[in-house]
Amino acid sequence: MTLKEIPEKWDLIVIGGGITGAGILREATRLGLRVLLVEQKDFAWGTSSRSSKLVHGGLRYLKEGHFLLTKIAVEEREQLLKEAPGLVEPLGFLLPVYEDQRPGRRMLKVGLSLYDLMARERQHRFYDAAEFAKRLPRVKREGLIGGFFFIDAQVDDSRLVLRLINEAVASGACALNYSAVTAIHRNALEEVVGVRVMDTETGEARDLVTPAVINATGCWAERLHPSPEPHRHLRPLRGSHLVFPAGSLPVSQGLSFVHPADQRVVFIIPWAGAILVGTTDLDHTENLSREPTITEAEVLYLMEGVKAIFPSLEISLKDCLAAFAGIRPVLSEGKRPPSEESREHVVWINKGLVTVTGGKLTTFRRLAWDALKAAKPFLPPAKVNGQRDSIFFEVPDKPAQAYGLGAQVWRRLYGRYGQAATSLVRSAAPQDLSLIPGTHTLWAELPFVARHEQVRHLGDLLLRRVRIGLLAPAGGKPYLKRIRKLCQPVLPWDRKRWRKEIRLYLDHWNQVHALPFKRAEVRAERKRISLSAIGARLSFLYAKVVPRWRRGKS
């Protein structure tokens, strides 16, 4: 459905199309109500396709004293890998513990422990130094005393905002991209009663009616509702990350340990058919409407990390395959170290628009019963409950034909696409059921996805419906021309518009995903290729004019 197609009364619009909408969205139809999202760019545009993969309880909360956020996300966790395999899929972690390291052995011993209790598992362990050397080859071995495994979960982010999109879209709700609320209607008693809503590329605008709006916008968020607190307000912060190819480091499970140069815990994980490094914690002061890149010194800091946990292994920057950056909506009442923030999130409340910010992407599904709880008055009534009830549609435990692929791969598109991924295996062409090499992605997702998830630009399918657009060499450029003609029967696309698509999406990449040495050798190509444009058309021009000046003048 478009703008101009969609209802004009509804029970209760959703701005924002990250996790958290995504998550209210699903949850606001489970309970029968008439639900619209809308977002002013796509679907998980924001830090919900920029996240660092992982669904955790976040160990380091506890150094902080925040028990209870810790075990409600383990809590959360421990159901989505229940609900979501092939989405949500348990990681082992190991963590190295060196001489004078803070936190050391013991503390970490007691952390590790509370982790185990709230998941009601014992799940860690620790190695002795020649033990953990042989299960990580080449981890620095000076002052190493020995390290922990235990358990944690990942996820793709923007999957998993597109599934509960699609299944609260299967169910009767609606969702839009790249639609705006430019403002909020109220009546006399300043009570909402409804929006206006603008397509951001077409100009087109619409008033609606409701008597509820939530503001589930992230870092946006006091854009469209300041904070009542006045000491209290959102702090975007900004994680970035390094994409390597797989098996450029010597790691098959996620490896946790303390940075030197400030003691902050960074991970390398594998993911996707790559490996992550990350993340960075630092202020975002640029202008949030501009997508985050990394910085040279984040870059620096990162491979700084890389080296002292890895002194041996000889890996530079020529081997990263692309970089990606999401801003963290934290609430923030001072001025304390970025990572010491708490992750907690907060509800208010202003006579029908209810805002709710801050959260983790492990805790989504909390943040969207507290909002849709706050939201209760001015709602149809309608029974809150069924919190603990799957939040997924059901899939099969294996399909009825396999089609030659095998039970990993049907575990993936399950977790990733739902009920959906029989209709997409169905549908494909033998010979694009095959991997796009260096990812876990099938060719015939694209088209897929293409047809059905609201593909507007070629970012839009190869940064957040599928993932090769982080994966692949160079944003998948090598892939294209396959990806156009898989993907040119599904999308109205004319020749032009397609030059055009390729031509923004690989400027995007640039700006966006390469390192920032490579946007500066970028920049200097285009400007090196502008200019030598305008000397050929001058040298053009001065061939033209000046034998027809001579002939005049004789």
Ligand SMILES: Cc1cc2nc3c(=O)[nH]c(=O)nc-3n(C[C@H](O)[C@H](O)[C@H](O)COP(=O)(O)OP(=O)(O)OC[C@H]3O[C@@H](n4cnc5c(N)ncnc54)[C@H](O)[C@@H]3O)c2cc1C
Given for the second form:
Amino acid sequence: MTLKEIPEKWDLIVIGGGITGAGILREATRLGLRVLLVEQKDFAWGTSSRSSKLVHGGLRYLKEGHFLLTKIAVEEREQLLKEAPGLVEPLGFLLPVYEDQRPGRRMLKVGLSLYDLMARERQHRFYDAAEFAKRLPRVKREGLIGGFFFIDAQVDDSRLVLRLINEAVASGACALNYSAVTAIHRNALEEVVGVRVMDTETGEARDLVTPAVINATGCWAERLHPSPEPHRHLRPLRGSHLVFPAGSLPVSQGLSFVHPADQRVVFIIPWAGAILVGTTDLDHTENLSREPTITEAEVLYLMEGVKAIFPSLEISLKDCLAAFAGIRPVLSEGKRPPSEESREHVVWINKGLVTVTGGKLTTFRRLAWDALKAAKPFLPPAKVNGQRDSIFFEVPDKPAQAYGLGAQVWRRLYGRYGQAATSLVRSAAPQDLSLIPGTHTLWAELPFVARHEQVRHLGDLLLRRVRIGLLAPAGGKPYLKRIRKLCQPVLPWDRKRWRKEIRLYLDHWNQVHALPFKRAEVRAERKRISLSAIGARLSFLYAKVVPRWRRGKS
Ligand SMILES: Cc1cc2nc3c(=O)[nH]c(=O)nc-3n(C[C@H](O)[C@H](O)[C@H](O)COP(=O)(O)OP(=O)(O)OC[C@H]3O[C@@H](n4cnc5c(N)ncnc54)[C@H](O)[C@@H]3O)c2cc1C
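Since the one above is the form predicted on its own, can you give the form predicted in complex with this ligand too?
Let us now look at the entire complex, which starts with that chain.
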């Protein structure tokens, strides 16, 4: 359905199609409410496709004394591992310990024991230096005392958002991308009565009626609802990652280590067939309307970390596949170093407008419950749900083995597409049930999501429905011909539109996901091309006009 076609009246309108909005949409639908979600760009376009992709308690938060947040996050991790296998998967981590490192072995042991206590399972163990080096070849040996092993979990962040949205829509909700809320309407008593929504592509707008609005716009939240706490505001903190091909770094599980430059904990994580190196944590002072990008200083910081932990490794930026940056919505009084800021969420209420921001991907369900609890006085009576019921539709316990796909492939498909996985495979041509090189993605996923998941632009398809834009060389440029052939029948784009989409996608990729050095090269190349085009035009004019002018004179 489009903005023109949807009903005018809703029980609840959710603004923001990131993990927070998607979780609220899903939970509100389970309560039997008539809910609409609107997203100004694409679903998961904001921070929720740019995280470190960990579903974790956050060991580091223990150091800052945020015990409750860690406990809740560990509980959520355990619950999500049960509810969404194939989407949320366990990930083992190695954590080296060096002489003079802070936090040292004893502190880490206390933290990891607490972590285990919260998960009600003893998972961590310590290896001496020789044993640890066997598990992590090429790790820096100088000063190595040994290291810990512990278990967390990882996810495909934008697929988590999409699975929640898809299942909410299958239960009767409505979700529109490229639709921004431009105003919140109130009556004479200042109570919320509706919103104005604008299609950001066509500029068409509509006024919709609702007694309750939840603002789940992450780092943009104060644009619609200024903080009621005079001394606490959103502090946009940027975090960036580099993506390397599998095999370029000697890790088969997660690696968490202390960066020598600032003693912050950073990660190297295998993910979706590639390896992520991240993250940074810096004040983001750019305009929030522009997409965040990694800076040269951040690239150098992350590479310095890699070289420090693997000093003998031959790796350079030439190996890097892509980069991405996201903005943490963090509530702050502005006094602490970025990495010490609390990741807890807040809920603000103002006569039918409820804002929920901060928090983490991992704790999305708790944000949803808190937001819906705050919105309850404005909502019609709703069903009561068992909070411990699974948030996802059930999928078969045992992945099917049919169509020549192994158990792991089925598990991944069920995790990402839920019950729709079977129709995805059934509708595929046999040759498309193979993997796109360097990724765990099947070719068949592309036409399926292009048909069923509100894809408006090529970037929606390649950066968020599947993640080829981050995982394949040059954003998947070498595969664009095949992608076009596969998706042409299901996307209503003619030749001209395909050419335009490809150009826009590659331009966008170069500006946002290429390394800053590459971006500069591309800009210089473009300048060179446009200068030579101007030169060509001038010499053309000269060749045509000057002889005529001379003839005229004589
Ligand atoms: C570098 C980094 C690493 C992280 N790693 C992890 C991790 O490993 N694990 C973890 O649990 N958490 C992690 N986080 C935190 C987590 O990613 C965020 O807390 C979470 O994604 C925020 O989700 P959100 O839905 O609140 O915001 P967003 O995902 O930003 O969604 C808000 C949406 O609102 C939309 N919007 C804004 N204004 C309007 C409007 N007027 N109308 C309609 N739509 C609007 C935006 O376009 C946007 O899509 C990380 C964060 C960063 C930056």
